[in-house]
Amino acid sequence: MTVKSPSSLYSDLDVRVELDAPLAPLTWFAIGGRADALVHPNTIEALQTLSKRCHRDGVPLRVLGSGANLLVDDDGVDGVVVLLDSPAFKAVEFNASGHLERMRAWGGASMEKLVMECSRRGLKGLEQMAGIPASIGGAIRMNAGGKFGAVGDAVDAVALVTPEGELSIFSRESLRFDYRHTNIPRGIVAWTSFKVTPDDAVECRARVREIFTYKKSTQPLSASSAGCMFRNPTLADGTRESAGRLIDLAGMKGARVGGAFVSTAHGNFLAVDPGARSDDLRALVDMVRDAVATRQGVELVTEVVFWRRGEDA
């Protein structure tokens, strides 16, 4: 669905729009068509009607976060795509009031930001997020973590956007993180409070630095790529087995499709030259899926989210 008729969705409200806006400058891949309408909300409940009335006319809504972990096709998105770039939606409040919070970051706050200031002011429980680029919001969507954790180990409640236009928010008991999954029903993140407490500020730097440092070592973090292309699957003894290793044994790495290519450095990261197409990329992961499947026996499933036009948000 285009949106020819921007006046029934946002044209009496408080947001930024840009018509036929390209996105592949705000994603990690850089490549991809465009979106038919990039709404940016100044207000939460800017946010709330616009979410409200796509709900009701049927027009695909998408959040667009860091793109760090998203490709875009060649031939764009219908719909409306959400960016929560202004002031209102970057804000990160030390030491909230309310019984839920200590600190809250709102939904297009930076997660690698975040972690730096916590670092800084001497506060523990997001060090393990340090070096995993991301908006909060996007981070919270599908329980971003690695090796050393998950950032749904430190959420202590999150305040949704839901299709309807209102304004939910979840306590940690009801709250449920999986690995790369969270039971946080449709909708947007507008905020997530976050459990921390004090400890040294050179101690918290420090492990900062650790992590960071771990994960240069070992992924190729300069290439263009979404970091993991696949989840680490779950085996039939139960036991997680890494994906990049999966690839490796199947003997894909360097593989090539046109433009996109497997990294050498790590299996899991399948990164573009410059000019590359979003087609050459998905012919490149279901070539690794298959080649997975055929050689180890196991399917494959990606932790980057697609967009295409026609499909569902």
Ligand SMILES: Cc1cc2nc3c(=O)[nH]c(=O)nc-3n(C[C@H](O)[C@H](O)[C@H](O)COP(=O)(O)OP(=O)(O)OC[C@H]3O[C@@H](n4cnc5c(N)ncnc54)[C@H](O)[C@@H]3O)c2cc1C
The other form holds:
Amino acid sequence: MTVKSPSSLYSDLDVRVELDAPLAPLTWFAIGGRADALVHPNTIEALQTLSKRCHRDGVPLRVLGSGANLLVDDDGVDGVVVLLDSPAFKAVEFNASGHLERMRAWGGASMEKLVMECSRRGLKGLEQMAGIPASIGGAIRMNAGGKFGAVGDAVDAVALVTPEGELSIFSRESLRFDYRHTNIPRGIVAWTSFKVTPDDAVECRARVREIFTYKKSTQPLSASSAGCMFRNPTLADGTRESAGRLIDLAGMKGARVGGAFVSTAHGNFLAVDPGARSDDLRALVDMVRDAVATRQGVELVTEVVFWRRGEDA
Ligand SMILES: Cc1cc2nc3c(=O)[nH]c(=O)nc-3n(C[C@H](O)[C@H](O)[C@H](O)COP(=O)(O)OP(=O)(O)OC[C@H]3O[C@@H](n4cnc5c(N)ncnc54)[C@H](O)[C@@H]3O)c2cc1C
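Switch over from the form predicted alone to the form predicted together with the named molecule, please.
After this comes the whole thing, all chains and molecules, with the earlier chain placed first.
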């Protein structure tokens, strides 16, 4: 059931609101419909109150990061979509709380910029994130990473705005980061503090360059995609198999539905032509999943998050 987002949820808060806002330009696929209400909070207090009211009234609240792991349905989404793009949510504090080795980044800050700034300052700890497009909140929620490690490796603490509007701080000891997953409960990542180590700036920059070059040589980064569409499945013997290899073996590289296609360079990159429909991509996802299940006997699960009107946020 589609849920409306009455203006009483936010009209008295320190926020900027766009009604019937197009989401396509805010995602890497650059397709899909509109948000009934796109809300840009200016303060943490406004975000907390908005979250509490949406929870109280049963209005779905979704948070959009840099849109690099997201497919928005052609019919858009209901309720409230929050975008943490005001200066308060893009801030980064080095030497957080007087600690040289602690850095605090707010949920809407850019992971790419943070990786570059750390390497410029000679701070080691986040170079594994080179070339991964993400906001801080989106990276934490997905535990984004790859061959060289994941964001969770560097996390010191995470502050979460709970659905009830509280600000809960999770220390490193209480957090678990697994393959594209964390135990952080439902809510909005307000900020994360990272452990970084002072190191030689030239070496830091060289390491970031090396990881980025590796990524560029193995993945079609310029296509309109969300990176890997499917999670790498765990096989019966406990090993993790590459979903891209399974898709390749199933003969699906280059397969197409309307404006959506499987990259010929990397089987797990499903990309779209400009103007494609989300429905095309969803149909292609089903087609690839069926082919791999039939030919390899493995059920693929999507890594990309799908947003659809009336579905749980
Ligand atoms: C070219 C390309 C290459 C990629 N390569 C990789 C890679 O190597 N490794 C990898 O892991 N991923 C990769 N990805 C996927 C993507 O970069 C990651 O999943 C990233 O973490 C998404 O972050 P985001 O801010 O864009 O999140 P979004 O796509 O905006 O959102 C993803 C999910 O996170 C949630 N979310 C966003 N912000 C917050 C917040 N503040 N609090 C709570 N939840 C939030 C959203 O609600 C949604 O459920 C790639 C994507 C692209 C386009």
